[in-house]
Amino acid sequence: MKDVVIEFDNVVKYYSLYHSFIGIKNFLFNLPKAIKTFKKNKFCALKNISFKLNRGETLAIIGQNGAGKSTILGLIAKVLKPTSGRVLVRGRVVGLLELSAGFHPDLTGYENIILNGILLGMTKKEILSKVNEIIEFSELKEFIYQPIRTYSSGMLARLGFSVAINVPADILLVDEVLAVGDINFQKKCYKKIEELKNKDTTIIFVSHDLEAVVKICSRCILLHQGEIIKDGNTYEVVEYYKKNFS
């Protein structure tokens, strides 16, 4: 029997849906009705989600914009609490969502794969273990004791994706962010991808390149106004969505 390493159990995830009052005085004076307000309006970006996936397993989550699929995300990354239900998540978690946060403009390419390795799990004895690799990877050594302010949006991406991808990880999340740098580049993202599933890690790749969507992944789940459509073969799946979503 295979580990079950992300486990939702009818999980719920409601926002809250602020509106302004007319000055503080009408505030509390309303206060009854404003508190209310606030409880009636919310959106719900998650319904009754259930699904488990294995170690090892590459899950796409597909779906238009809106559907729930940064919220899963969130969720299994752990920066989002479910408003009901139950998330489970098992192993270090890494992700390749925004590929410049945590960067400082005013730093070296250098000193922020130190930071952002740090801020990323790892120690600083494993960050500078791997900072060669990262930086032959990035394909940015010229460049990286220079500060990022005077990167491109494309150079600051591959610094990202390359410190990224080289952190240990028992699952990852990918958001989005493999068209980065010229063709040569992507495919060297998606080979190191490959890599990586031949290591038993755990992906779950969200992205509205469908044609990627397939090459990568096993399994997906189509996701519309916050609820699964369908979970299964990744052809299967995204063939329906192109018939009845596009």
Ligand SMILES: Nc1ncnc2c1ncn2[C@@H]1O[C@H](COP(=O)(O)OP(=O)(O)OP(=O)(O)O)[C@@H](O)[C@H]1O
Second form
Amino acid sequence: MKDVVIEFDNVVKYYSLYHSFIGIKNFLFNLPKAIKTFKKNKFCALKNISFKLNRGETLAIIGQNGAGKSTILGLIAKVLKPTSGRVLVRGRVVGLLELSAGFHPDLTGYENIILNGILLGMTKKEILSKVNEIIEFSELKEFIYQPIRTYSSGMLARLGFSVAINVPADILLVDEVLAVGDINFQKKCYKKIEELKNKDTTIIFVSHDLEAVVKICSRCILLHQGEIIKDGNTYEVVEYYKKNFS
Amino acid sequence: MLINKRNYQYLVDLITELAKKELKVRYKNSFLGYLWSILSPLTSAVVFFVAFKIVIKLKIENYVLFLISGLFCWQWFTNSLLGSANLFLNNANLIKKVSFPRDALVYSMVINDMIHFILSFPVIFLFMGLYRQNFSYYLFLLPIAIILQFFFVSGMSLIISSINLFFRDLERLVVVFTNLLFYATPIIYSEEMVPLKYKIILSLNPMANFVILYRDLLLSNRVQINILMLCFIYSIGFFYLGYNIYKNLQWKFAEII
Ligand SMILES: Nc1ncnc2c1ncn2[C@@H]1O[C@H](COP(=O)(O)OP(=O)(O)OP(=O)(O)O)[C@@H](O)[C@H]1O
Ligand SMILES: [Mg+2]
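Okay, that's the form predicted alone, but what's the structure of the form predicted together with the ligand?
Below, the chain from earlier opens the complete complex, with every other chain and molecule after it.
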């Protein structure tokens, strides 16, 4: 029997749209109205999502903009909480969600590696033992001691990817991030992902680059307006998506 | 939360690195930054000295020393409170994408302001020397006052930073509130000058108790047990309250930010 590392059980996610009455002043002076708009203004981003993922599987999630892909990743990363249903995650999750999220422009590349590594869940000692590997992977060489506001967007992506991919993880979430690097670096990233696959890392890959999806993933979920339309072999799901949604 | 050694080490590392980052980013030139954090309370001290000692002829001895012994810890309080209003908003990207313990951002900011407060003690000691104030053993109790204030300020900051995500105009209220509170705190006047029937206001104002505690240790060579108790209660109480508000709202941060 294979071990299940991620399980979604009838997961529903509503977003409340607070912005209509943000501000204490508004809230106090329009209390009844504020509560009413608050109750009404809900948006259902995921409707009854259920799926299981085994250790070592590579899953792609595809679908149009706003389908709910990032919401699913947010739930797995424990950044979001489901409105109802159950999300079960076993193991350490590392998200390549937005690579430069933890970066500060005035710190050097090196300082950002340390800070970002810690934000992603490593202790200082752990990140220090990895830092050379990370610098080497990034190929940023002497630029690593420059403040990252001087970096190009591709260089930033390299730095972010190099940190995240070197954080030990059981589950890796990749959301739309590989497209920024140059061809050489992209190749290197795909190679690294292959390596992780062989090490039994579970990977969830969200991308609009269907070629990459087919190349990396064995299983694919097609999401449409918060519902799973298809779940199966990547090639078939991608073909279905191409036929019906373009 | 699991309290094991690695988790503990992780939290320490996270808070230290965030605090270091703050320090580097906020004061690109750390010496000038330090000077600035000293200069701004000293400027207020000069203004109050002119207004109340020279013009109004207030009868308090060593008035400059009296002022700064309250102004520096007040500055820590207001800096942290004002900083906390937009703290999570300024880290929106991070909060949306990564699930690290968000309260670490608050502690690292408060620690930063605390370090600046601690670094202001040489200035206070200098003025104590100038005014021939004696240095007593009570100074060794200062760390206790600082730790208590740390938990009090952290609690307040947790409350403000969490609630400000839901009500974005809280920052303005904080400005108004701290301005009012300043005059309800015995910084430019002494607690003895407050009429008996208004003394209750001082007891109800946490910062008043902290200012009195610092002043007792620095200038009066004494500790009033009831003041110390109140500081202790406010420190534990507000931290408990703040932490629980944060814990209860925290899971919504990523979607409303
Ligand atoms: N914080 C939020 N508050 C309110 N609504 C939100 C929030 N985040 C997402 N949504 C809504 O939920 C839906 C799903 O969003 P999500 O980001 O998961 O889409 P996605 O599939 O990742 O799209 P894309 O391909 O553009 O990245 C969208 O319609 C979006 O408007
Ligand atoms: Mg998305």
